[in-house]
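A lone chain, given as C-alpha cells: the form predicted on its own.
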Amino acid sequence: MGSTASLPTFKDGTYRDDFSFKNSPETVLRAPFPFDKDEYMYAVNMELHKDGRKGTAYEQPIDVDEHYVAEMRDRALVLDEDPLRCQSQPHMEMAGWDTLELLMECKAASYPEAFSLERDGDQWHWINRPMGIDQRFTFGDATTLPYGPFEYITRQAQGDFVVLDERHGNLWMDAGMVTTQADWSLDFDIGMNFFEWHAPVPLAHEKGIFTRALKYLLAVQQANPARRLNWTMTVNPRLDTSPENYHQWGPENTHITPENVADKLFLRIELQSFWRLPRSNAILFPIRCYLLSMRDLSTVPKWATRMHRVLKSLPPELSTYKGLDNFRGTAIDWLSQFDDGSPTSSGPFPD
C-alpha cells in the first residue's frame, strides 16, 4: 500500500440528461492517457499494478477522485433501474467478502480522512464519510449488512467490478457490478469463459494476444495485481453506455459536428487492475472508467497531438468495433489544429 493521497474537494455533476459533468484542470492532468505511442493496436500490454507516479491515477491502488460522490450517485440511479446491473452466483459469495476487504483495506489506507475501518475479530466498523455511511457488522454474515457483500462495497467504489473464478485451466465471469461498460452486458456475459466474452474483438485472437493476456492473469499472485488500459469514445459525459440502454446513446453517436466536437466528444479511458483475492483464489477485475473531452485534451498539447495520429491510423476494424466510425472524421479534422507534424516524447505522461 502507497502513502496516503489528499482527497480532492467531491463535484457535482451528472452523467445523464443534462450532462453537467466536468473535469478540473487536475483532473485532466492526473488521467491515465492511454496512448504511449502515436499509433495504437491491441496488445497484452500489462503490468504490475504498484510504485504509482505522484499526483496521478496510478498514484492509489484504488483510486478516488473528484467525481467519487456523482458517480456512486448514478450508480444507484442505475441500479434502481435495473437491478441485473449487479450478479453473483452463489458460489461467489467468499469472493464477495475478499472483495469487501480489498476495497476497505485500500481505501481506508490510502484516504483515511474520508474512509476508516476499524476490526475486532469479525466485528467490523466501516465509516465512508463522502457518503455518510457508518455501518457495524459481522464479517462473513450478510444478514449483518443491507446488500450481500459484494454488491454493499461496489456501492461505494468507482468503476465498474467483475469476479473472475479460476477453474478448469480458465477464468469464468461469476459476479459482477456493471453500471459504466462500454457496450457490453453482464447480465448477456456471466457464465462465459474469458474467450467466450472477448469473442468480438477483432484482429486480437489471430494475433493470440487473448492466449497470452490469460497465461499472464492465471499468473497473477496475491501480493503483486497487474494493470492495463484500454479505450474507446463517447458521445456526451455518459457513464451508462450498456446494450440494454442503447436506444438511450446510440442515436448520439450520430449527433457530434464541427460545431460540438470539443464539448461533446469524450475520450473514454479503461484503467483496468487484476488482483487475486486471498480466500476464494477468485481474480477481481476493477474496471475504471475516466472520461476526457476534445476539449480536455487539447489543453495538453502532447495528448491533442497524439490522439490526432492514433485516430488517423487507426485500423478501420477497430474503429468500426470501438463505435467511432460515425464521428471520427470530425474528431481528426478538429485535432488536427494541435499536430504541426512534430515528434512527441515517448510515454503517455504530459510534457
The other form holds:
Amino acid sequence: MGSTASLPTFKDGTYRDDFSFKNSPETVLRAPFPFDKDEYMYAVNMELHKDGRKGTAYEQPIDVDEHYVAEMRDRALVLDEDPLRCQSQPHMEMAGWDTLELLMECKAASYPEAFSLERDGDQWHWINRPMGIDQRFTFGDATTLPYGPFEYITRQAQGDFVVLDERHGNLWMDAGMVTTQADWSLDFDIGMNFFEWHAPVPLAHEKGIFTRALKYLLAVQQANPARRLNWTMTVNPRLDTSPENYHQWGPENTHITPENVADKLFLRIELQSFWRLPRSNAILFPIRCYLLSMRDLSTVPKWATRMHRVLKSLPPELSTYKGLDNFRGTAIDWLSQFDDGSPTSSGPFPD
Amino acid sequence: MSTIEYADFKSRPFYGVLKPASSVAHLVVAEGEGAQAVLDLVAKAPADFASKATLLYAEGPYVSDNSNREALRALGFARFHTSATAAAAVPRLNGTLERLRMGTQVYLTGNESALSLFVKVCTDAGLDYQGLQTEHRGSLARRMQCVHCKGITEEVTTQPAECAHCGLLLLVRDHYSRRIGAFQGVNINAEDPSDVPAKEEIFR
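Follow the form predicted on its own with the form predicted together with the partner chain, if you could.
Expanding to the full complex; the earlier chain stays at the top.
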C-alpha cells in the first residue's frame, strides 16, 4: 500500500437492456488478463495480493475503476428485484463490521480525492464523493446505518463479496452480497462448506484442487491478503448472470454470430482476493468482475493470440461447465485472425 | 435392505442406520417405508425404549393398507401420531420440537424427499444436523428448490421435472443445500424453450 491513485471520469454505461457499457482503451490495458500461458487448466493459482504492478487492476488493494458508479447502480437494481442476493447469517454481524472497516480504510487510503474516513473512537464519518454519500455513524451500532454494516458497504464496492466463517478446519459461506456472479446462487449455497459449494465444478475435486486451496486459505493471515484469477465468458456485458434469472438471459447465449461476436461476446475475468478479518477471524472473499469484449482483447495482440489458443485447447468438460459451447467455435474463428502461430511472451501482461 | 446407489457429489447428504442411543428420551420421525427402519430400531433397543419415545409417522398419501401403522402402534410408543404425508407431519413435528427435552435423541427415516424435509425442520428448530440420526428407506425421490421462483417441489421422481409453482421445466442438479433441505432445480431449456426434453423416471 502507500501509493494513492486518482480516479478517471466515471462512465455511465448499463449492464442490461441497451447494454451501453464500454471500456475506455486505458481500462482495457489495466485489466487483470487471466492467462499467463497459451492454455488453461485449473490450478491453485494463489499469490500474495500486495505491492501490485503500477497502472494495473492490482495496483490498489481494492480496485476502483471508471465503471464504479454504473456498477453500483446495477447492484441497487438487482437488490430491488431480489433481496435474497444479500444475506448474512446471524453470527456474521461482527464480520460485517470488519468488512466495512476494511473497505472504508482501503478506499480512503487509495483514493483520497474520492473517499474519506474520519474516526473518533466509535464515532465515524464516511464520505463517498462519487456516490454522493456523507454518513456519520457509530461503529458497532447497526441502527446508525441505513442497512446492516455488510450490506451498507458492499452497496458501495464493486464486485461480489462473500464472507467465510472458519470452523472445524473448514470455511463456511455464511454471508454474501452477490449480484455480479457467474451463474451461482448465494441463496442456495449460503451455509455450505468449501467442498459443498464447489460440488458442481467438474475435474477439480479429483485433481485435489479444493483440498490444497482450502489449506492455503486457512493459512491466510491479517495484513497478507491473497488473490487468484478465474474466468468465463458472457454474452452481452451483463453483470448479473444469476441462476435466478437464467431463464431470462439464457436465450442470449444463442445470439452470437460471426458478425456480432467482436462486440457482443465478453471475456469475464474474476479477480478473487482473500482477507483475514481482525475481530471475527472470518475471511472476506471479494470476487471482482472485469468484462473485456473480443474487440477489446484484439487491441492487445498478445491477449487476442492467447485467447484464441486457450479456447482452442480447452477441455470439453470445462467448456460445457463454463457454458461456452454455443459460441466457442465462433469466437475461435474470429480470434484466429490474430494468431499467426508465433510464440507469445511469458506472463499475462501486454508486450 | 437392498443397496441404494447414490449419485456422489460433495454437497450430497448421506444417511446411516438408526441405532438406539442411551438418552433420556427419543423422538422418532418416519415416513412410508421408514416404518421398517423403526421396527428394526426398536428390535435392537432396550425394552423401555418405546416408553420413553415419541413417534411421528407419515404413512403416505391415500394409503389404504394400514399394516405399517398398526405394526408401529403395537410397539407401544409413549406418544404416537400419524399423518398422511411428510409435509403434513411438519406442524406436529414443530410442536414436538418446541417441547423437546434436553438430551433427546432424534431419529429420522423415510424416502429422500421426506428426510430432506425432516432434517430441515429439525435444524431450523436449532438442532445440530450432526446430532441427528438418519436412515434412508424407500425411494430416491428428491425435494427440489426452483432456483428461479424459490418454490419447493416435494417428491420429485423425474428428470427433468416441472416446478410445482412457476411451471418451468427444471434440471434437477446434483447439488444439495442442507439449509433449504433441497436439491437445486435450474431451467433446462432456457436457451431454447421450444426444445422440450422428455422426462425420465430416475429418482426411484
